[in-house]
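In the form predicted alone, a lone chain appears below as structure tokens.
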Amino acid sequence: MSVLAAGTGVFKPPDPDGFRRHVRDHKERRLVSKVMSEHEAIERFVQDGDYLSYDCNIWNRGPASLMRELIRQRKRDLWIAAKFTAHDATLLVAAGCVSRIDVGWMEVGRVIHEAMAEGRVQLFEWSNGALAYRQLAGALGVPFLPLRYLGGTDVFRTSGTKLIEDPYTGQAVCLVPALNPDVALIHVNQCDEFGNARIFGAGVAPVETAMASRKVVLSTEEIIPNEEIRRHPQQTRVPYYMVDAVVHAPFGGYPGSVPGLYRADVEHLMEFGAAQVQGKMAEYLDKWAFSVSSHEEMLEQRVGQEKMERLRAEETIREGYYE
């Protein structure tokens, strides 16, 4: 195979038989409980310098709550996939937790500009779908896979893709390294005990995500009956034996919706954009994250059940959704 050119990013390098131990030594087969607090699952499963994914962002089924949590622990040095992120790149790098970024797409304001310039943060661009091929190729257990775009373009010169000749039809074709997360983040709309899942509308990578990491913290927003599970098999997307660890947390997207249960806080989001213009990150991360012990305390002492109420009234439910 002929190497026609690479790009020049750093990278977290493939590794898919040490990632096939893993998951054979270490993934819980057995049918057993793994509810845990937030505080747990965190401390337990994240640790500094991990590389750290997740599926949706914070404006839509983000794991919100969890992000807090690395926050009110202070994690550090994490090096994070941004397939398609908006304000919780911002988050992570303005509490001091992400050093390093993969970017498909995301925001850059003024908390990372500052961050970059001072050397304390470095992003290395990819695509959304890059990224999500990366992890689909980690799920896969294969070392890459192929795609028919990035070539030539300044993308391609940044990422850590290689542009090979195909020995099939002689042409140009670029290969992306597979993705093997330490963590996932990934919040759900059910689940029961064991860690089947279920997630309703739309997604980024969910599946791919789950499977392509070594460890996977999921938060729900409902704890459901594994005999539920059972009656509707079809409607599991995450299987319980990629999982370790559960965390009951209703409104853990908040401040971004759950579509079908509640709608973004949009008067919460224009808090977070005036406090990153503003160069008020501190202040915001004080009220949001340290000054409260967990998710439960934040919704119960900044936000009220009046507000919550409110932002399930104004979802359109939609007849049937969990049905």
Given for the second form:
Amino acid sequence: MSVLAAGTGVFKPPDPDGFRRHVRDHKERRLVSKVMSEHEAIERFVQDGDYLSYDCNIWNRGPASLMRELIRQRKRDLWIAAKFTAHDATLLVAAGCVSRIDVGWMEVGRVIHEAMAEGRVQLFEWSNGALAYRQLAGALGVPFLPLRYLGGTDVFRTSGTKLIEDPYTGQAVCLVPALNPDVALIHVNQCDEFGNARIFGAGVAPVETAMASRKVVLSTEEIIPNEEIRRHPQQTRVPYYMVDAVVHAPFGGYPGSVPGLYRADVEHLMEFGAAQVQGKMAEYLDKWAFSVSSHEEMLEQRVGQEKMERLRAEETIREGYYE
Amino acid sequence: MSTTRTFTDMEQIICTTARMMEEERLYFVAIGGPPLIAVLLSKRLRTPNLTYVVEDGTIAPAVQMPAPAFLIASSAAGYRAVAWTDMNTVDFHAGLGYIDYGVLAAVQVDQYGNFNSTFVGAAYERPARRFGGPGGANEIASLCWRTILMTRQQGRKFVNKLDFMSSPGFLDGSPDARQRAGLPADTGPWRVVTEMAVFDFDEESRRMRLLAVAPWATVDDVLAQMEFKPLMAPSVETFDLPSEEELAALRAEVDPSGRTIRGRWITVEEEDGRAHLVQQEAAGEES
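Please move on to the form predicted together with its partner chain, as the form predicted alone is already shown.
First the chain shown before, then all remaining chains and molecules of the complex.
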């Protein structure tokens, strides 16, 4: 099988046996409770320098409360997969948590521009699909997968993609390396104390992200009994043995929406946008992350019961999610 | 009798694109922006049964009008879909050949329909202006049978050389260039739509070809807003202005917050079937 061309980009190298050994040595096979505080989950399972992947984004069912905890704990030098992300990358870069970004799509404004100009963050171009697909390879436990895009573009040239002659058809086909993040943060609708999780609605790649990642931290709107999980096993998207931590986080997607539960707080998203344009990210981060000790405190003191009730009431679509 | 109509450059782009859409075809659109708005407009006015998939795995949703201000972060975007899957799944469907058209927005495009949504100016590491990235465009432009690109008619957008090729058109234009790069056969860019012009691609040379111009613009107006000179169709047609009905639907129902349709205002007077430009705002910094 001959390599016809190869990109020169830097990427997290695949290591399927390393992954298997991690699973053998560190993953809990018993049905034991993994419920813990967000502080403990982030402290134990996110290390400086980790490759971190999250599912969905801060506009829509993203792990927003866990991101704010990362910021509070001043995690550093993270490498993130910005697949189909919104201003999540901006937020984490503004807080100094991230030094490398694999880009699918992300909101880009002053924060990313300044960080790039000052050399504080390095970008690596992929695409939304390529990052989801690299995680699929990671989820399958194989070192690479063939795909029929990226070829011929500057994304190919600047990434770790290779073009080979397919040994079966003799035609050219691209290969991408598997992506196995060190840690995944996923916000789910419901799970039990062991981590058996239900996710409602379209996702981006929640299952691949959970399967491909060495450590998996779930935040959940609701902790439901294992008995309820066993009554509807078809609804379980992520089984317990992949999950390292379960954090109970109602409104954990705030300021984004969790479809079927609450709508996005557009006012907050505008506040974020204005803070970025005005160069006031420090004030924003202080208000929403550093000056509160937890997600719960943020909800009480910064969002308030009235607004939460309104955001719930204004999510009028429940069909397909909870009905 | 004369009538005067005022619309934005983006409204013209969206209306022209929407008119190309067909109910018997399946579309792949990015989750927000002009492509989604064009599909929703076409569904609202002309092709109610048109189906589309979205990158997040939503298949054939039925968005209710008026759409919410922040559709992209709303359950309204996936309302009454036939399936909620995930990104890999809909990309597989495109890879299998199910999806006829990908509809995408571009920051810069070259004569072979390759396009950029990554950065312009200076270098990749420290760009003058950085954009969101390839997003889903690379896979959509590679795997769907045909790609429709939406962009504004500006010299800095129709360039001889892209600052970065985020997504493929016909690559270097040579025969089978896409297949030799590992992309599926018989795929590629089909139309490029701007407020002033519609282009297609010559079957032999794969070079962009001017197919039609807006009634308020001339071929020379279009060429003045391009670094490269496109081929010319044997007869360059004229396309229609946005209709009152289209503008009303866009503004009141499809994009009531105006997030996507905003742009450069253009005012055109129509008399006896002839249109002439009354005034237009200068091009700004919009992408």
